[in-house]
Each structure stands twice: as C-alpha cells, then as structure tokens.
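Heads up, the chain below is alone and in the form predicted on its own; it's given as structure tokens.
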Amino acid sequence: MALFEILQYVIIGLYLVGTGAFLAGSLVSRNSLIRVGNIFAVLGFIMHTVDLTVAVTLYHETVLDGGYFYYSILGWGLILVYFFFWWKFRNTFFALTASPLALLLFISSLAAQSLKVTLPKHLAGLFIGLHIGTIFVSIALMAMAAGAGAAFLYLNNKIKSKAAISGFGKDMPSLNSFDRINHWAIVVGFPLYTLGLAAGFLWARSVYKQMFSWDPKEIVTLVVWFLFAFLFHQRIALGWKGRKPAMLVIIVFVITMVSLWGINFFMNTHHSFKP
C-alpha cells in the first residue's frame, strides 16, 4: 500500500474517532469525550492538510483537474470553518455537525477520483479563488446555521412542551445563541454563495460559450440562490429571528447536500462525478 493511501485511511480513522467521540460526549454529558473529540479534529485536520499539500506538491499539473481535490478540500474546509466558530462562540457543540460532514466528504472525495473537470489554465487562479473557495466556504457557513437551526428548533419544542431537558439538552447553548450563529453564517454566506455563483456563470461563459445551459446543477443552484437571497432579506430587512430561519436554512441546506451527492454523482451534468 502505497504512502500516500495509509495517510488517507489515517485522515479517515481520525475523523472516524472524532465524530464519535463527540457523538458519545454530547449524549451522556462527558465533556472529557468531547476534549478527545476535539483533539482527534485538530489531527485529522492536520492530517488532512499534508495531504492536500501533498496532493498538490506531487501532483500540481493535474490536481485541479480531479474531482478528489474538490470534495476533500470542501471537507477540509468545514473543519477550518468549525475551528473559526469554536474560538469566536467558544462552543463546541457545532463539532457536531462539521465532524460527521467532513468525514463524509472526505470519504466521497476517494470516490470522486476519477472525476475529471475542464479547467481553462488561464482562469485556474480566478477559478479556484473566486467560484470554488467562495462556494465552499458558504456551503460550510450554511451547514453551521442549519446545525444551529436543528438544535433550536429541538430546543424551542422543548421549552413550549415543557418536556423535561435532560442530558444533551441540558448542555446545549441557549436560544438566542443558536439564533445569533444563525443570523451570522447567514448574514456572511450569502454574499460569498452570490460571489461564487457569478464567478461561476462567468467560467462557464469561457468553457461552454454560454453562462447558462439549464444544466440540472445550474438550475438546482439557483434554486438555492432564490431562497438564500430570500432568507437573506427577510434577517436583514424584516428581523426574522426564531423558527422560520431555523427551518428555511435547513431546508436550503438539505437542497444543496442533495445536489452536491444526487446530481454529482447521478446525473449527466457538467458538474458530473460519476465514474
């Protein structure tokens, strides 16, 4: 077994550990598990980047052109965005969501390897800046404000039932916290989302000689753009606070992670990561 394959499946038992340590942590009120948990993402997160350096020390010609490159580095990039909350909440429940994320797409880029994707060598720099990392970095935000979203809502029918909050209840952050991070990812991954989107549009102008063929993954983004940009103006114009955000940007979240798995891999599209 090659070097390079023994450091995947060490990113993989990594994140494996990780995940389940803040699984097990958060349901019996084991804040030594969710240390482990966080030690184990910190490795897995250090792992990860050699081997994307790695990839693209060895590999620099054709790395971008791999549907493994995308796929990890968006994994890669949820770790770094959940590191980004930990030190700015000073919480960690949102592991919770990104641990398990990562894993996954760190597993479906060893999937999507023989993807290959047209890249036009005079736009890789604005490609990868503007339309990939933009994207990605939104798509993390937005798994982080409908990981908040989930758990206020869990929250909320909680208090209105007057049930009894026992054991991960009891350790989660309060409402309005929830509700803050909500309004935040929001507030950020929406401008970023629009940014990649017509970088996007303006890439495909280059390689297919139109911005737009009504291409599932183009239709199904813009779907995702129009109830982005509508949850976007109802938090900032109207103050929409509580359940109604909570619900849509878990809807909008699900919509994407259907298309980033359903249409990538089993759809003709251009964004293709069938075998």
Given for the second form:
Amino acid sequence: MALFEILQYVIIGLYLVGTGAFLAGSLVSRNSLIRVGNIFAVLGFIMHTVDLTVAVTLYHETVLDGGYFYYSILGWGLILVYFFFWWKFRNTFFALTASPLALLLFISSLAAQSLKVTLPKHLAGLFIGLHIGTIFVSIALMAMAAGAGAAFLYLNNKIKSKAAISGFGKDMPSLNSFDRINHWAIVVGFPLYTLGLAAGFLWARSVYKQMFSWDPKEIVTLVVWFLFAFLFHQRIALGWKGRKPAMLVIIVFVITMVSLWGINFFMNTHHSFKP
Amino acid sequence: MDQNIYLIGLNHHTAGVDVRERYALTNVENFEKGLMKVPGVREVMALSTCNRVEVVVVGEVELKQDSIYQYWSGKCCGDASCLEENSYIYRGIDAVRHLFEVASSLDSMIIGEPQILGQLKKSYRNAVEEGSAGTIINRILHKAFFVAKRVRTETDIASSAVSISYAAVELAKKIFGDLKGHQAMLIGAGEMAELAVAHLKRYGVEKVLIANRTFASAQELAECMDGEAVPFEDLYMHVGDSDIIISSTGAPYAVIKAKEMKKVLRKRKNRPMFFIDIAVPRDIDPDVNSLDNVYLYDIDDLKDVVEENRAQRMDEAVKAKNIVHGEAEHFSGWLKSLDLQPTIVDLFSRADNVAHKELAKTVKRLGIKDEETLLALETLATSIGKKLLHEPVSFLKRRTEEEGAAERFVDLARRMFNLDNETIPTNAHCNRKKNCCRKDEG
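Switching conditions: you have the form predicted on its own, so give me the form predicted together with the partner chain.
In what comes next, the whole complex appears, and the chain from above leads the way.
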C-alpha cells in the first residue's frame, strides 16, 4: 500500500473517532469526550492538510481534473469553519455537523478519485480561487447555519411545548446563540455564494460561450441562490429571527447536499464526476 | 468496641413544625457541654435547622437513652415523652448512614438542596469548639462531607431548578444565554414575582422596569428593587423594550394581548421575549405563546417544570443512596478496626508486605538463586519489621488500657501507617497550616 493511501486511511480513522467522540460526548454530556473529539479533529485536520498538500504538489498537473480534490477540500474547509466557530463562539456544538460531514466528504472524495472533470488549464487558478473557494466556504457556512437551525428548532420546540429539557437539551447552548450563529453564517455565506456563482457563470461564458446552458447543476444552484437571497433579505431587512430562518436554511442546505452528491455523481452536467 | 453511636432526632417527616420548634436547639447554649456530663456519654454533636433537630451521641453500650431525652427536653422546657414519641433513633452503622444521607441532602424536604451541608458544617464546628467532638464524631463528619461531595459530583441530584423562580431563571438562560445586558419588566406586584426579579438580577439582568396601576406603588417597589417605575398607560411601549416580562396583576382580564404583541414584535425586529405569567386569572393571552420568538410560561407550566425536575432528582437519589450505603459499609469496617487486636494484625501485615516487596526487588537485582541465602534474607526482612513494630505495639497496648484513650491512639496508629489505604488530598490540614501561619504572624 502506498504511503499516500495509508495517510488517507489514517485521516478517515481520525475523523471517525473524532465524530464518535463528539456524538457520544453530546449524548452522555461528557466534556472529556468532546475534548477527545477536538483532539482527533485537529489531528485529522493536520493530516488532511498534509494529504491535500501532497496531492497538489505531486499531481499538480492533474489534481484539478479529479472529483477527489473538490470533495476533499470541501470537507477540509468545513473543519476549518468549525474551528473558526469554536474560536469565535466558544462553542463546540457544531462539531456535530462539521465532523460527520467532513468524514462523508472525505470518503466521497476517495470514491470520486477515478472521476474526471473538464477544466481549461489557463483558467484553473482563478477558477479555484473564486468559484470553488467561495462556493465551498459558503457551503460550509450553510452547513453550520443548518446545524444551528436544527438545534434551534429542537430546543425551541421543547421550550414552546413546555417539555422537560433534560439530557442532551440540558447542555445545549441557548436559543439566542444558535440564532446568532445562523445569522452570522447567512450574512457572510450569501455574498460568498453570490460571488462564487458569478465567477462560475463568467467562466462558463468563456468556456461554453454561453452563461446559462440549462445544466441541472446550474438550475439547482440558481434555485438555491434565490432561496438564499430571500433568506438574506428577510434576515437583514425584515429582521427575521428564530424559527423561520432556521427552517429555510435547512431546506437550502438539504437541496445543496442533494445537488452535491446526487447531481455530480448521477447526472449529465458540467460538474459531473461520472466515470 | 465498648461503645456505640446513637442518633436521636426529629424532622419534617416525623414531627410537625410546632414540635420541631419546641425542641429546637438553635438558641440553647452549651447544649453539648451539658450532655457530655450525662453518664456514659463520650462525644456529642447537635444539628438544629428549621426542618430537623438531631443529636449524635457516642456513648457506652449500656448508655441509657432515656437520660438523653430527659436532658434534651429539660433544656427546651418540654416533655420527654412527647420528644420520644415524635423522634427516631438510629444506632451504630444505621446512625452513620442516616448522617451521610442528611449531609448529601437525601433526607431534606427538597432533595438535593445544598443548604443542609453548610448547616452541618456549622454544627460540627460548634461541637469542636465546645470540645464535645472526639475521634469518632470527627471521623464521621469528615467522611460525611466527603460523601456529600461525591454525591454532588457523581449524580445530577442538584442540577435542575426545583423552585418556581429558579426555574424561570433557568428558562431565561436557555432562551437568551447570558442574561447580561437584558432588561426585565415587572407588571403588578407579588412576592413570587419580586423573588423572580431578584433572581434575574443576580444572574446579570441589568435594568428592571416596574409598572403598576397605582404609580405610587410602582415607585415604592422600584426604590426597593433598584428599578425604574413606568406609567401603566405606556405598557406596550415598555414591554417592547424589555426581554423578560413577569406579570402578576390582579386584573380579571388579559393585560397583554396577542394581537398587540404582533405589532410590538415587528417593532423590536423579532428579538425574543420571555413572558412569565404568575397571575391567576392569567394576565397574558395564552395565544402569545404561538407567536414566533415569544415564550410564555404561566404558573402551572412552571410548576410542571419544577415537578419534573423533582421527579428527576428522585431518580438521581437512588444512585446517591447507593453511594451513601457503600460508604457507610466502608465506615463500618473502620469502626470495627478501632479495637486494638485487628489494628495489631494490620500493622504486622503491612510490615510484612513492605518487607517482602523490598526483598523481591533486591533478590531480582542481585540475581540470587541460592535457597539458603534466600531463606536467610527472608528471615532478616520479616524480623526487622517485627522488631521495629515491637515498641509501638507495646505502647499502644499500654495506652489503650487507659480510660477513653483507646480509639484516639488506635486511630492515630491507623492513620500514621495508613492502614485504611486512604488517598490523602493534597490540601489536607491546610486549615491547620493556615492557623499556624496566623499565629506566627500574630
């Protein structure tokens, strides 16, 4: 087995243990387990960074052509955003969203290793920076907002229905903190998403000579953008808070995930990773 | 052991408040000192709170308990038979177990409330000052504090609110997180509402508005609570500025209506609000709870929360009882060891253990295989242990023949050689060390 392959199994192992520790720690309310989860997340992240660096250095000619790279860097970005939330909000709750998603994305990246995407070489740098970078960070933020949204809905329902807040709910942060994270992720995520989308359309014009080609991915992405824009507007202009933005951001995130796995793997699109 | 532990007491289960107050010892001076003079009594500690009065006595096996009832009722100008009728008595390990349960708040009216531990510490300090706490009471109380700490850390017995105002504060924290920078408003007045506001302030709520139909009463209350009185006519305006609203007016109709609240919410950009309606009939339209970002709890909802938390505490109490029983068993082992014979056996076996361990190390290091040498070394090691212990054991035998000194010296020997294999905390005796320092400084 090549060293590179061993590294990938190590990363999967670290993320797996980390995710398990986060889940167990949250279920039985043990901070020590959460700390273990964080240690594994950090180790996994370091290894993941090494893996990505090696991939880019060794295969810099072909790395951008493989589906592997895109899933992997999305998972990596997700963990990075989690670390940011951990530092900014002193809250490890989002490990529950970030850690399993990063694990799934990394495993998907291995499944997509043999898959190819078409990419004009001369635009690669700009493309990665603007299109992939911004879209992926905004998806990571969306994941955090959706995680915060789900937690908000759970706790909101408990408090509204006057049910006992025990076990898992007892150690949860307050409704307000979930809403703040949701707000923050949407306010930062939407402009990034818009920027990424614009870069994508400009790039499409230069490659396919038309901005919009009724590609399934493009259609879904536009739908997501409209929903995201609506959410952004309601939050900023109308002061939407709590339940509504939480629900909407979950819908937006689910559509994005379906698009990421369903469309890229199984449909004919510019973004296809089909062999 | 030629002595026993007795615990005589009355609490909220066995005696009404009139009986408890009659036999309370809060204002009785030198109770312990006096009881020490009763024949057969060796150690005494008395605990007196509003829910319980208990006296722990270490005395001879033949101690006449009637004499304790007589003394106690005499001190309180009461009747000994009435005291006996309303009280319970535990002996030996049952007394120890009961005291551990009291310290861990398993016998309290509200299980898990921490006040009792403080009261017990105070009573113990008092007994130490009066000179009525000896080896056994010292040991029981230290162990009781340790058990109480274990129960608090290993179970969730005290983790949820069991009073209405604490439940309100906990819910507010679940909604807003940190309460700092939030504003509360009190509509109407009432003891429970004021208590809730006081709790909210303690947890960081900075500003409190008070609205009352009679503005003068609002002002009076505002002064007393360090809040700000506002006119009742501008109610909705001020409600809109506040995050937590506690209402307890005597109005026969809803003071706050859902329809009006929709406008208020739009104005405050949907920032969450928490309403606590303590009034009966209710002040706040129940439909308010169906609005997004508004949470309404009335008195029954809060009572339900408290009840559920109580039920949860009862579950935790089962776990706690297991801890207490285990520790009581352990303690009973120590009590038995206070006789001289088991301690001598333990001392020799400790010495033997150490000798053999060291011997094994040396034999391994030097690689000795010769049977004869091995036998000689073994004899040497065990006889050093025995010779070394000969004098201390004779000393112990001599001293334990003296009146009342047996436990003290046996306990001292057990502690010196750590025969009970206890882990000594790093801060052990820090109080005494501090006292020394103070004396030095003085």
